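Just the one chain here, laid out as structure tokens, in the form predicted alone.
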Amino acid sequence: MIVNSFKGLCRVVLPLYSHKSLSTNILVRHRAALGKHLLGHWRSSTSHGKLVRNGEGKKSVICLEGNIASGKTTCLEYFSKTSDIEVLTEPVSKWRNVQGCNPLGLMYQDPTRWGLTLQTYVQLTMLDQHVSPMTAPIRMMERSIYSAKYIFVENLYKSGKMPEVDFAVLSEWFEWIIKNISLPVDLIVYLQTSPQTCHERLKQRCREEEKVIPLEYLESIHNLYEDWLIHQKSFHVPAPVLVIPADHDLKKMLHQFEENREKILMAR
């Protein structure tokens, strides 16, 4: 079942890089890293006929979700000097540099034309963190395969900088992922912060690709959270949902983290 599950992977994913060399190395570089994981430390479930990490059911998954510069990082760097706590934060050194190309930086320039090759590479990114083995009783993951999908490639569609056959192949992908393999969150952490104060905050830590990011790309990411985790009506929203206001200054938001430590460490 193992073997198999992951060899239908592989004929859901390589059709889309016959044509784009820069996503085959992409997926070259990690499907054996991504194999090794499902086949050695993963069971099939019968009863539900998915991949189950060994174990899972005596560790929790938080996924820490938000708005880019709502906070992120410092609620990660906070909760990280928590003992038994394992924190995963978004692995953007990966989509900034793969052998040399920068996707992520090529993705704000061009979005039409890089929009898949980017989304395509972070759902087998997020993926690979979900299925990784846990090595502590908590893990909090900075976003998750689901926001992935539901936030940041629904935008590039809903915008019309994704073409209707990328949105098919990558919503297909998303899919069959989570059909075939288990990927359970306990808890949802969303950190609720106004458009406004993002676009301040991204103006004071000048990263280089998101120089380029308006106020109205901000906030078209931010409806599309509310949506999901505040009304609800876009997608399935797959764990409760923990809101936290973070419009605050940094000494507000550490007392925030501390106030619901228990809500988080205690979800399960």
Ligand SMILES: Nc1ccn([C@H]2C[C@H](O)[C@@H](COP(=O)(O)O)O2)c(=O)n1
Second form
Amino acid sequence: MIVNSFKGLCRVVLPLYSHKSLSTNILVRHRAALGKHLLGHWRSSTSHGKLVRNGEGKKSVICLEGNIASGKTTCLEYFSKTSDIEVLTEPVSKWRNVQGCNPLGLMYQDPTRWGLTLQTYVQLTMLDQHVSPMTAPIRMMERSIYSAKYIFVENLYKSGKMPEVDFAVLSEWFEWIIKNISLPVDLIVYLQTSPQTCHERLKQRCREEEKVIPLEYLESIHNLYEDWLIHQKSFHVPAPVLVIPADHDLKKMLHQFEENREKILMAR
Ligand SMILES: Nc1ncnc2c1ncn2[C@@H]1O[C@H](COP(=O)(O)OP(=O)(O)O)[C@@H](O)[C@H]1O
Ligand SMILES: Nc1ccn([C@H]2C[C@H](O)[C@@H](COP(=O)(O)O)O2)c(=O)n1
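Requested next: the structure of the form predicted together with this ligand (the form predicted alone having been shown above).
Once more the chain from above appears, this time first in line as the rest of the complex follows.
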């Protein structure tokens, strides 16, 4: 089921400067030079004033969304065997180890203290993925900078675990990013599961940091996903949504991935 076709409108902005990303060079642009330079993998968009990756229009970006342990990595593994697709898994290893520290683990231990720390780093690493040069015509990436903000930051804030000031700082960062940098998404594939299924799979995966996650946490994440991608009543949806029911066993899931292959890969 394709839920919606809702492309974001771009705004004209005048960024004063940009920065060097973790893996790519982003155009460093001053007001005086706006629209004149073409550096590295980036160019300034003449129509919208955003930083845009060269060749962006010819390629296709699919974001795979879903609750924790819904089966996103398993799905990406399946499609990684297809030629002409590059797969970007979430940089969880970075979230577990930044210069010897583990912000993911710290966040689960004390979300009020460490939520901002983790989500700032998630936002940076997801941005880095969105802007990294594509090495194949189709990119499938696990989650997005959008779900980081609309689901996980929102959940921390709504549940009273993120202080107002932390939420405000993260929100301003996020707004700046989406206003100034082109982050095109052509399709969102939503693996729709029940929170109970995720809880079972989470226990089975047994990631150390996640042992403290109760069913209620997965229910909150689930409700935010449903409001965003199914009811479309909370936040902007940056691309059409393909929903794949994902409570089924592995065999049936692989069958469904195959059935949806065309819809997913034609998302341009
Ligand atoms: N359809 C399925 N049925 C049963 N177990 C599954 C299924 N899909 C994935 N799993 C298992 O559930 C756990 C979480 O899956 P994973 O793909 O890592 O989820 P995610 O990337 O969304 O967190 C893993 O142990 C995986 O082997
Ligand atoms: N913005 C985010 C994104 C993810 N997480 C957490 C949730 C999981 O514990 C872990 C990885 O998620 P998965 O791919 O297994 O669904 O990272 C977060 O807290 N904030």
